[in-house]
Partner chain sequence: MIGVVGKLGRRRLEYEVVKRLVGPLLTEVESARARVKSFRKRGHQPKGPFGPPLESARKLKELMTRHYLEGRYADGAVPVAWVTSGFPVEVLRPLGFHAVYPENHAALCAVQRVVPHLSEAIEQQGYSRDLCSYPRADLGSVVLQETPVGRLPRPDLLCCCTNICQTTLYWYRALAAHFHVPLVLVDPPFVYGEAKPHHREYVRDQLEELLDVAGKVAGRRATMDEIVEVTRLAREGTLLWGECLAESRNRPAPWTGIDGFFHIAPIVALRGKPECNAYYRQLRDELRHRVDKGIGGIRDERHRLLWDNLPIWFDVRGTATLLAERGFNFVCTSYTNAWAEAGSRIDPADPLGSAVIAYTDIILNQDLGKRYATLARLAEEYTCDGAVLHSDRSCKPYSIGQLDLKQRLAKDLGIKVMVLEADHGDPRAYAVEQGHGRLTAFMESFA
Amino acid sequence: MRKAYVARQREALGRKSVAVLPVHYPKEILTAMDVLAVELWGPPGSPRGPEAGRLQTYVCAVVRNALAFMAGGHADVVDAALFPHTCDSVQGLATLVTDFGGWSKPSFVFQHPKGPTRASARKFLIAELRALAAWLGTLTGRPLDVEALRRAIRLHRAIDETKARVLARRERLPLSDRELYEALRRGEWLWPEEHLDELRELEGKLALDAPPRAGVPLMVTGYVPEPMALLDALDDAGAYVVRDDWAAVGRRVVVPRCAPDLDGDPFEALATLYYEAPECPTRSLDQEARTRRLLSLYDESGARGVIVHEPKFCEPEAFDVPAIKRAFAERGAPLLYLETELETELSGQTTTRLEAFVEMVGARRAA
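For the form predicted alone, what structure does this chain take on its own?
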């Protein structure tokens, strides 16, 4: 489906496309330059080629699968690839796909700063944003139009605001969790205006006068909702996700405390939005701030338990797990830690653990 969509974008609209590795990148710049972003979260399942074996088995499956996917020619429909500074593995992949995978198309990098906002970090970030725009200009053959960037920022603000409303009221949607997340994740490859239309249609399905969804409400924090069968297993067990902090979904929805100034330098506005984004271990090292946010989300959502869902060997996410466990233990909140491979289906053991956790949380709730 994605390959056909990318091809149609090129044939019908003349759009270039870029495969983007997780997680955080300035999608507004790509939109302003009429470049389609196609995110590459692995993909899930067994590596599609032997090149994954060129990396150690303790490297995360997202990177190992991406190397095999690109080396096997499965991403050849795009015109370039973008590697954000998510972690050492993703950043290193920018050269590995050329050295080991025979990738011959342009590879761009976006090295966003880590840690709290500082004048020096903000200056570095703006320089990286401008450098990315210049690199993309070599791909498209034209420079970035500043007014187009302002329009793109407004478009993506509308997407995040709509997505935030849908996520906040998900209990009133006549959809399963899988149906909801399949709709939300279409933004990983759809042209943003099309995605916004779909989100508004989704928001129109909210039945605000309907009773809240039945079942055990849970909060999930983690990297990416893969395998999607996880959502089916929760549904079958009588639970649902009432709030999420997945890096691929909820953690990328930016609702700033004050609207960025779009009349001035749009790069300054992008820097402001970057530092207004929810705490993420791929962007910040402040575990205390992240656990405070997670506890706040938990309290506001009415969740009765929390699932920490991480892909195996994801170092940035793993660093925060002890702090998250400690914070929720002090709160007395039930917590299940799931470390899964980037598989297409859940193992029977994982399904059993989910069922037992939901049963335990449900019993506590009833008591």
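We have the form predicted alone; now please give the form predicted together with its partner chain.
Shown next is a single chain and nothing more.
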């Protein structure tokens, strides 16, 4: 479906497209340059083709699958690739696939700075944003139009604001978790204006006067909602996701405390938004800030338990797990730690663990 969509965008609108590896990148610049972003979270399933063996099995499935996918020619429909500076594994993939074979189209590494706002980091971030815009200019043959960037920032603000409203009231949506997350994740490859239309339609379905959804409300923190069967299993067990901090979804919804100046220098505005984004171990230095944020999400959402859902072999996430466990144990909140490998189906054992967890949380609530 994605392939056909990307092809149609090129044929009907002459729009170029870029495959984007996880997690954080300034999509606004791509939109402003009329470039379609198609995110590559793996994709799920076993890595396909002979290239799958070029990475050791102790590298996360997101990167192994991406290598096999790209080198197998499955991403050839796009015009270029963008590698954000997420972790050692994405960093390694960016050189492996471009220098040793697998990706011969143009590529760019967006080296976002790590750590808190510092004068050096902000200056560097703005220079990187400009470098990305210049690269896209070469790719498209058109220079960046600053006014178009301002419009794109406004468009993505509208997307984030709508998403935030939908997510905050998701228990009043007449949708299953799978339906909701499939709709939200269409933003990983749809043209942003179409995605906003769909989100608004989704928001229109919010039945604010209806009673909240029945079932056990849970919060999830983790990386990416794969396998999606996880959501079905929760549904079947009588639970639903009332708040999420998946890096792919909730953690990328920016609700700035101080609004950026959208009429001024758009690169400055993007830098402000970058530092206003929720805490993510792939960018920040402050582990305690992440746990504080998770606790406040938990409290405000009415969740009754937490699922920590991580991909195996993911260092940025794995280093935070003990602190998260400790923080929720101190709060007396039930917590389930789940490690998955980007498989397409959920194992029977995982399903059983989920059912048992939901049952336990449900029983606590009743008591």
